[in-house]
Amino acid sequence: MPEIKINIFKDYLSGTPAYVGGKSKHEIFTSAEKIYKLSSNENALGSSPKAIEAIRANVHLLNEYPDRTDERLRQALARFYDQKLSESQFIATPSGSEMIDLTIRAFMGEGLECIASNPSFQPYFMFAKNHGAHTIDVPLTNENYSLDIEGILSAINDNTRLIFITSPNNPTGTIVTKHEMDYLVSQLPDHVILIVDEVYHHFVNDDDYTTALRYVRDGNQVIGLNSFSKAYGLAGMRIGYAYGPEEIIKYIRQLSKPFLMNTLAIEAAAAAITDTDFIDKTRSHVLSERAYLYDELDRLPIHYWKSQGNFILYKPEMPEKDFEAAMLQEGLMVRPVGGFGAPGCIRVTIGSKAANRAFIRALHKILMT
C-alpha cells in the first residue's frame, strides 16, 4: 500500500515571521570604547528604586511557587487607579506583548480579522495570523503619520473583531486626539473590540491626549494596554497589565494559566507603581531632553518627527542599515525600523544625558562627511 502522510502543521503558521526584537549590547561588535543602547526605548534612568528594594527582598522565595493568579497585582493597580476601575477590571500579563496575544486568542480565530495601523508594532499583524486570522493594515496618512479614522471605520465588516491603535505611537511617536478617540469610539459596532496601546503615555506633555480610561469608566468596549518595561524601568521583567469591562477582562481571563508570572516580577511590578518619585524624574528627564534634541536637531540636515514617547523618528539621507552601522561605529546602537512600516527611517531612544549628547555629535559626524 502507498505510505499516506498526513498534514498536521497549521498552514497559516509556517510562513508567519519571527518578531525580531531590538538586539541586546551583547550581540553587537564596534571598535568604540563607550556603547550606548538607543534602540530599545529602555528607561535612561534605570529601574523604579522601589522595584528593585521589593526584588532584593523576595530573592529567598525563589523556591517557592509564585502567587497562583494575578489577583495581587490587580489589587495594587485598583489603588493606583483610585478605585475608579475594579480589581476585576484589570488583569496582569508577562509583558504588555503577552496580553496582546491573550486578546488575540479570546477573540480571533480562522476567517476572522482585526485592523491596525503601519508604521506600527508588529505583532499585532504576527500574533494574528498566529492564530489563522488576518489583520488589516489602514496605514496612518500624509507626512504626519495621522491616524485614518474613516479608514479603519471603513475597513469593519462582520469579521472584525479588534481595533489596534497606539497612542503614543511606536515608532513615529503620533498621538491620537481627543476629539478623534471620541469619535472612533463612538462609532464602533457592538461586535468589535478598541484595543488602546498606551505604554508610552507617561511621556506625553500635549493636552490634546487622552488614555483608554475615561471610555473604560463610561462603558465602552475598549481595553487599555500597558507595560512596566518603559516608564518604571523593568523591561527585564516582563510584566504588563490592561484594563477594560469587567465582563471582557473576565473573558480574557479564562485563558490565564495558573502561577503565570514570577515572584519578582509581581512584587516588583505592585512596588513600582507607588514610586511616583521615581515616574516624575523619569517624565522630567524625557521631556527636557527631548526638547535638547529638537534644537540641535533643528540645525541640522536631518529630517525628524517631533514625538510624544521617550523615542524619536528620523529619516536620514542615506540606506537605513548603513546609518545604523555608521552609528555602531560611533558606540551608539540604534533601530531601524523598515520591519515596522516605516521605510528608511531610524528610531533613536532618548537616553541618558551622555548618550544624548554622543549621539549628536556622530550625527554631525556622520551627515557632515
Ligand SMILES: Cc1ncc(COP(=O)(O)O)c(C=O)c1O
Given for the second form:
Amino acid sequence: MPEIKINIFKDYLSGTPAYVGGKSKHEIFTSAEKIYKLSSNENALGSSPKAIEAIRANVHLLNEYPDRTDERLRQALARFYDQKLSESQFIATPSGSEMIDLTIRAFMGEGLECIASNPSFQPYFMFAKNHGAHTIDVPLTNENYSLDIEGILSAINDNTRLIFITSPNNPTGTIVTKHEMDYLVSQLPDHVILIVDEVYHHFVNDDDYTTALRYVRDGNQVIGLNSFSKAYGLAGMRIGYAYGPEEIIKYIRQLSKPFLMNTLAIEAAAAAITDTDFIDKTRSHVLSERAYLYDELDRLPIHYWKSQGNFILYKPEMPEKDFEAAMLQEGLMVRPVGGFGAPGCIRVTIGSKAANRAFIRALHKILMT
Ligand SMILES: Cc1ncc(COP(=O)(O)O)c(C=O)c1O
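Show the form predicted together with this ligand, please, because up to now only the form predicted alone has appeared in this conversation.
Below is the whole assembly, all chains and molecules, this chain first.
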C-alpha cells in the first residue's frame, strides 16, 4: 500500500470509532449446546406472519428494481395512522438507524450541535460526529435515569438543531412522561427539532406515556422515529420510518435515493403494519414475561431497573465483561452497555419463555457461586 503523503482525511472522521451493533450468533464461541440471543432486543416470537407471507409472494420479483420511492409504504402508513397524518408526513428508510443518519445529514454539519442524553443509543453521537457536528450529552439524572429537561433547555444555543429523546430509552427502559414531553415541546425554540425515538413504543404499559403523534398533529417541530426491527420482528429486513411536519419531512426526503429500500423490505413492512394479531401477541408476551422476570429478580441479589421496553437493564456486582462471559458459558448472549454510558451494566432482552427461564437459572448459578 502506498503511504498517503498529505492529509486528505476529514479531521472529524479520523479516529472516529464506528458504531458496532450487537454480535450475531455466528460470531460467538461457547461450549453451550443451546444459544439464546438476548443481546439485540429482537422479537422472541419471530416475525410477523403476514410479513413472511408477503416476502414469499414477492420473491419472484427480485430481478426487477424495487419502487423508486417510499410512496407505497407511506400510503400504507397513512392508512395505519387512520389518516390522522397525511401520506406526505411520512418517510420510510432502510432501518431506524438510517433514519437517524438521514436526519443528521439533513440538519447537521460542522459547527452545528445536537443534544442527547446518556445512557442512550450511541448512533446519535456517532452519526453526528461523522458529519462534523457535535452532540452535547445532557446525562439522565439520578438513580431512576430521569430526563434532565432543564439541563437540555439550557444546553440549547444558536448552533443547536436537533434534540434526541428516546422513549422507552435504550438501555434504561425508562420513558419520558406526557407532562415532561408537553413542557419540553412548549419550550422548543424555532431553530430546534425534537426527535422522539419511539422504536420500543409497543411494549409500554405506563399510562403516562406518549408518542410524538399528538405533538406532530398539533403542528410542532417534532419527529417520531420508528422501526420494523422490534415488535414487527423484521430486524433482518432493515426497514424503518418517521413522521413529522410536512415541510421538514419533505426537506429530509430530498436526501433519499431512488431504489433505497429493497422490494422484500417494502412488501414485508406494508404487510406487517396491518398484522394486529402478531403485535397483540408480541405485546402480551413481553408484558407477561416482564412480570415473570421481575418476580424472579426480586428474589435475587442483583440490581435492575423496571423497564417499559422488551429488555431489562442490570447492574451485577462483577465486571460487565465477566458477567457477559459467564452468561455465554451458559448459552446466553447478553449486552454489556458500558459503551452506552451505563458503566458496569448489562442489558438483557426479554426472550422466549424458555430463554427467560434459562436466564434466571444462569443468574442463580452465576450469582450464587
Ligand atoms: C433506541 C433505538 N433507536 C433506533 C434503533 C434502530 O433500529 P433499526 O436500525 O434496527 O431500525 C434501535 C435499535 O436497536 C434502538 O435501540
